[in-house]
Structures are given as structure tokens and as C-alpha cells.
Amino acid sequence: MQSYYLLCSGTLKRNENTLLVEKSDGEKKVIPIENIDSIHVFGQMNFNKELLVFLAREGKPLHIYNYYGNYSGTFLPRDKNVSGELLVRQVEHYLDPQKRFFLALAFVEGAMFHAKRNLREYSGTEPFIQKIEEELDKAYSATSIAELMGCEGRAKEIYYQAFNLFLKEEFYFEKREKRPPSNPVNALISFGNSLIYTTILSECYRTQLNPTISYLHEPRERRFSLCLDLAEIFKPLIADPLVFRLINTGLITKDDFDQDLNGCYLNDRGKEKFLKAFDQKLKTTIKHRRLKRKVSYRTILRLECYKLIRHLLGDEVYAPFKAWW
């Protein structure tokens, strides 16, 4: 199974037991439903209730992005993987300050580990790595979620400051800005982070986890905050190295962005390049040292959800994923 990224405009509909994409120029493409992991709609795509009922029956999430490529929402089929016991445990770990802090710290630790791992690939980054380690030490001594998030925020700022040491000079990056992204690097980071978020949401959906109950980020209405927690670990592992590679190999150029008063965003050609690289990355396999077999990056995301479930149920203490290769 694979994710399908629809950048075109047209109609998406059910065609017996398949999906049919009819592009505005008349071109048609049939997608067997059994091949679909999830659908990501970036273009102006029309669809109807019959399609949504079909996707619900088949358990296929459909993610929607706005004109700029930012995440807008998800159609999630009716939840078949419900577990009252796990839901109670999730809430229990949120309400207990010590249990919540343990998980929140684990997500921060995983994020900082992969940020430092990225920087070690480049010379001259040692002072930045040292500062991130200092923030991690402070995080271990923190006594509240707010204090922990302060450490995480400062570490991330230090991490981003190091980017100019190894990114092409024409992609100079002053600081992280999200709403709206102010330059190409910010646009790439935002786009990659959205994809990590929706991919983790798809994987959470296939487990019994409730994605609205989180530990590092505060649970709020209208967002799946547990996906934000887990995304902290995987943004620097999956999305950021893609940004570095796309820029430094010249696969992404300044011509792949639209920039106006509303900010800087990838155009359709740029999105297509990023999505192709992202999909290849998720399919890349590594030898899992515990399972003793090859698993893809996508599978690693699913395994992380199961690790968290085992912790919540008291079967195994959670430790964040840390790449060992």
C-alpha cells in the first residue's frame, strides 16, 4: 500500500471498487483501493458523499491541504480500533503530572537526539550541538511542562541557527517563521512538518490510540495533538534531512517557490519534487535491530505508536525512537 498525493485539479470518485481520478484536462487514472494507504489532496479536487462512504468502509484516511500546501483537515473513517481501557490509560497519564512529564520529556529527548544527529553530518556545528546538549540537561531538571517546552523551543532555535553553515548561500535562513513562511527554507520546513503530522495521524488511526490526548503539547479542540508530540521525534529524522538534500543537490531551486505579500510557498512543481522525495524516504528500509528484519520509515512510525500503547498499558517503559545507523 502507498500514499497518493493529488496535486492536480478535477474529480475524485468511486468507480465500482476502485477510485477514479478525472483530471481537468480529461486524463483519467484508476487507483485500486487495496493499493491505497492514505490520500493527500493538494489540488482543487471535487468529490461526493459516495466517495466518502466508500473510503469509510475501506478504512482509508483522506487528508486535505490548502492552496499553500498547509494542512487543513482530515476525513477519518469511523474508528474501528476502539479500546476503552487504552483511552482510560491515556487520560490517566495526562492527568498524572509525573506520568505526563515522563512522556513529554521522552518526546523532547527524541527530538533533540535527531537534531544533534543531523548537525553532526556537517563541520563547524559543534558549538550548536553543545548548546543543544545544555538545553537537554536543563530539560532533565525541569519541573513543569512549560519549563520543558521552553528548553525544547530554545534548542530548536539553536538547531535552526546552524542551518546557514551547510545550506547553499542563496537559501540563507535567518529564523524560523511559520505563519506565513517568510522564505524558501521556512516554506520547506513547514511543508515537511505538515506531511509528517498527517502521516503520523494515518498511523495512529490504525492503532487504538486516541490522537487528541497528548502530553507535551496541550490537548485542544480542533487538533490531533498526540500527532504533534510524536512528530517532534520524526521531523528532524525524516523531513529536515530531505530539506537539506533537496537544497544542496539543486533539486529544489528558487524557481520552485511563489513569494508574495502573503508569504513564501512551494509552487506545484516544488510540491511535486518534495512529495516524490518524501514518499521515497517513507519507503526506504533499514534493518531493525530489535525485530531483526528490514522495516520502512513508515513502519517505524507505526511501531512508535505501539511502543506508546505498551507503555500506557504498563507492559513496557517507553523510550523514544533514536536512529542507530
Second form
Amino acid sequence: MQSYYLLCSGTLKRNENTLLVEKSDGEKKVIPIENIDSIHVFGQMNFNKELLVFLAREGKPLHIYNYYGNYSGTFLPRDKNVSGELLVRQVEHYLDPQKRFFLALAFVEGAMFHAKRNLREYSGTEPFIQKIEEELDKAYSATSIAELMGCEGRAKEIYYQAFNLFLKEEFYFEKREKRPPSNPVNALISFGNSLIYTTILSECYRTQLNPTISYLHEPRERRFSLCLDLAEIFKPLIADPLVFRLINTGLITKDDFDQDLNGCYLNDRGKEKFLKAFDQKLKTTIKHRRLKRKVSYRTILRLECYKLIRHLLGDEVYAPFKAWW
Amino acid sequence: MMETSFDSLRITGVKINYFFICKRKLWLFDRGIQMEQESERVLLGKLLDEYSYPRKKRRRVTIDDLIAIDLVEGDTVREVKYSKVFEKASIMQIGYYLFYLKGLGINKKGIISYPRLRKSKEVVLTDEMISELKEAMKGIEEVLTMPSPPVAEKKPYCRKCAYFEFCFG
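Any chance you could show the form predicted in complex with the partner chain after that form predicted on its own?
What follows is the whole complex; the chain from before opens it.
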């Protein structure tokens, strides 16, 4: 199973029991439905209700991105994985401040672990790592989610500040800006983060977790905030190293971006390069220590959902994923 | 003496089957934590059930939403299984159907079919089996009232289970 990223424009439709992509230049491509994990639509695509009904029947999410490559929304098929019990427990862990804090802190811990791990790859980053550790120490003794969020925010600022130490000079990066991304590095980070978010949403959808009930982020955010929580752990593990590699190997250059008054965005060629690298990364496998079998990064995302379920069911205490290699 | 009744427990045939295979799976399944849709083996089982015995008419007969019999013909009820690995669990599952039907005043024999092996096995409801089923029903009640799932224990057949990654990942 894999994700399909459609950058082209044309029509996406059901063809018997397969999916048919008809590009505007007339080229046709058939995708067997069984191979699909999720579909990501970047280009101008037409589709009809028949397609959505088909995707719903097969339980395949369709993620949609706008012209700039920002996440717009998802057609999430009717949920077949429902567990009232798990929902009640998810809410219980949100309403109980201690239980909520435990999970929120775990997500921050996982995020910062991978942030530090990234920095450690490069020389001269020690002072930054140390400052992140100080923020993490403060996080452990925080008494509210707001305080925890403060530590997390500052730690992340420090993390981003370190980027200039090892990124190519022409990609100098002043600070993290999201809406809109002001320069190429911000554009890459934003793009990577939205891909992590939608990938986690796809994996979450295959479990009984309710993606709206979250612990670090507020469930009020009118988003699938549980996916935001889990994404914290995986953004620095999966997306950020891609950004470093694409820039430093010269695979992505300034020509892969469009800059206008609305900010800086990857153009189609840039998106294609990024998506290719991202997809490859998701398919990369690691020997799992407990399962004693090879699992892909994508599976690791799924396993993280399972770990959370086990925690919520009182089966096993949750510890965030920490890359051990 | 209080007898374990069918009504209060709402025990399905699948639950009887799971009780004899894995109590943790039983608990999780009962709470809606289902993994089956992700499993290729489960899909194979479903296809087998669908495509074997195409000439038989009374297929998948559901009674009281509790027991779902694969095939009914004359004085026998038939359960189609993919392999013999969990034969004990299969016997108890079909035994439970027979026991349930007996409670409704219907006496039948059971057959477990293994179309892939071209074999089948007859199951007759004995007094011994009835008492074992009653024990199982009590056991199921105990498992299902636990606040958390029974602890995962690694058994040789875990690696092929749809829940493997859930339990050990």
C-alpha cells in the first residue's frame, strides 16, 4: 500500500473497481484500489460523487492541497473503526489534568528528542542543544499545559535558530514563519509538516482513535488536533532531515520556489522533488526491536497510534517514539 | 443457583472462538478495537466462506444477532474454516451454536468444513461439551468485565495474528 501524490491536472475517476487518472494531455493511468493507502491531490483535479462513494467504500482518504501546496482538507470516508470505549477513554485522559499533562509532555519529549538528534549531526550546535535541554527541564516541572506549550515553543525557536549553522548560505533563515512562509526554508518546513500531518491522519483513520481529541494541542482548534500532537514527534524525525538533505545536496535550488507578495512557495518542480524524497523516506524500513521484523516509517506512525491506544486502555504506559539508531 | 444466561451476556460465536484462542483479542474485539480489516488472512477467510459451497442455499443464517451460521442444511449446521490450527476453538464455536439452538428447542448436528483441505469434522453436542461451554461463558464474562485488556503473552501463533503489531509494536 502506498500514497499517491497527484501533481498533474485532469480527471480522477472510478473505472470499474480501479482508479483512473486522466491527465489533461490525454495520458491515462490506472491505479488498483488495493495498492492505495491514501491519495494526495496537488494539481487541478476534477472528480465526481461516484469517485467519493467508491473511495468511501474502500476506506481510502483523499487529501487536498491548495495551489500553494498548503493543506486544504480531507475527504475522510465514513468511519468503520468506531470504539465507544476508546472514545470515552480518550476524553477521560483529556479531562483529567494529570493524565492530559502526561501525554502532552510525552509528545514534547519525543519532539525535542528528535530535534536534538538532528542538531547533533552537525558541529557547533552544542550550545543550542544545551538550551533545548534547559527548556525540556523546565517542561518537566511545568504545572500547566500553557506553561508546557511555552517551553515547547521556545525550544523549537532555538532549534530553528541552529539551522543557519549547517544549511547552505544562500538559504539563510531568519526565523520560522508560517502564514505565509517568508523564504525557501520556511516553505520547505511548512510543506513537510503538512505531509506529516496528513500521513498521520491517514494512519489514525485506520485505528479507532478519534483524531479530534488531543492533549498537547487544544481539541478546540477545529482541526484533527490529535494528528498535530503526534506530528510533533515525527516532524523532526522524518520531514526536517529531508529539508536539510534536499538543500545541502543541491537537489533543491532557489529555482524550485515561487516568490510573490503572498510569500514563498515550492513550485511544481520543487514539490515533485520533495514528494519523491518524502515518499522514499516513508517506505524506508527499520528493523523493529520488539516486533523483530522490518517496518517502514509509515508503519512506525501506525504503531504510534497503537501505543497511544494501549495507554488509553490502561494496557501499557505510553512512551513517545525515539529513534534508536 | 444462578446460571449464566444467553441474554445478559450477549455472547456471539466469535467470542466463544476467541476465548479459546486469545483472551486479550476477545477483550479488544468486544471494545471495538478491531484489526481484522487490515489483515490479509482475514480477507482470505472471508473469500473462502463466500465462494465455497456455491450450490447451498441457506447461507449465513443469523439468529438473535448472536450466532451466525455459515450454512444450514437438513439436520446439520456447517461452519467453514480456513485451517485446522485452532480446531478446539472451532469445535467450541459450533458446539455453542448447537447449544444455543437446543435452547430454542432445535436439535442439530454440526460439521466443521475445511474446503482447502477437503476435510470435514462432525461435532455432536454432548453433556460434557455443554458443561465446558457453560464454563467458557463464565470465563468470557470475567474477561469482558476486566477494566483493561488482559496482558499480551507471546504465543507461537501471535506472529500471524491481525493484532500482532497492536500487541507488540
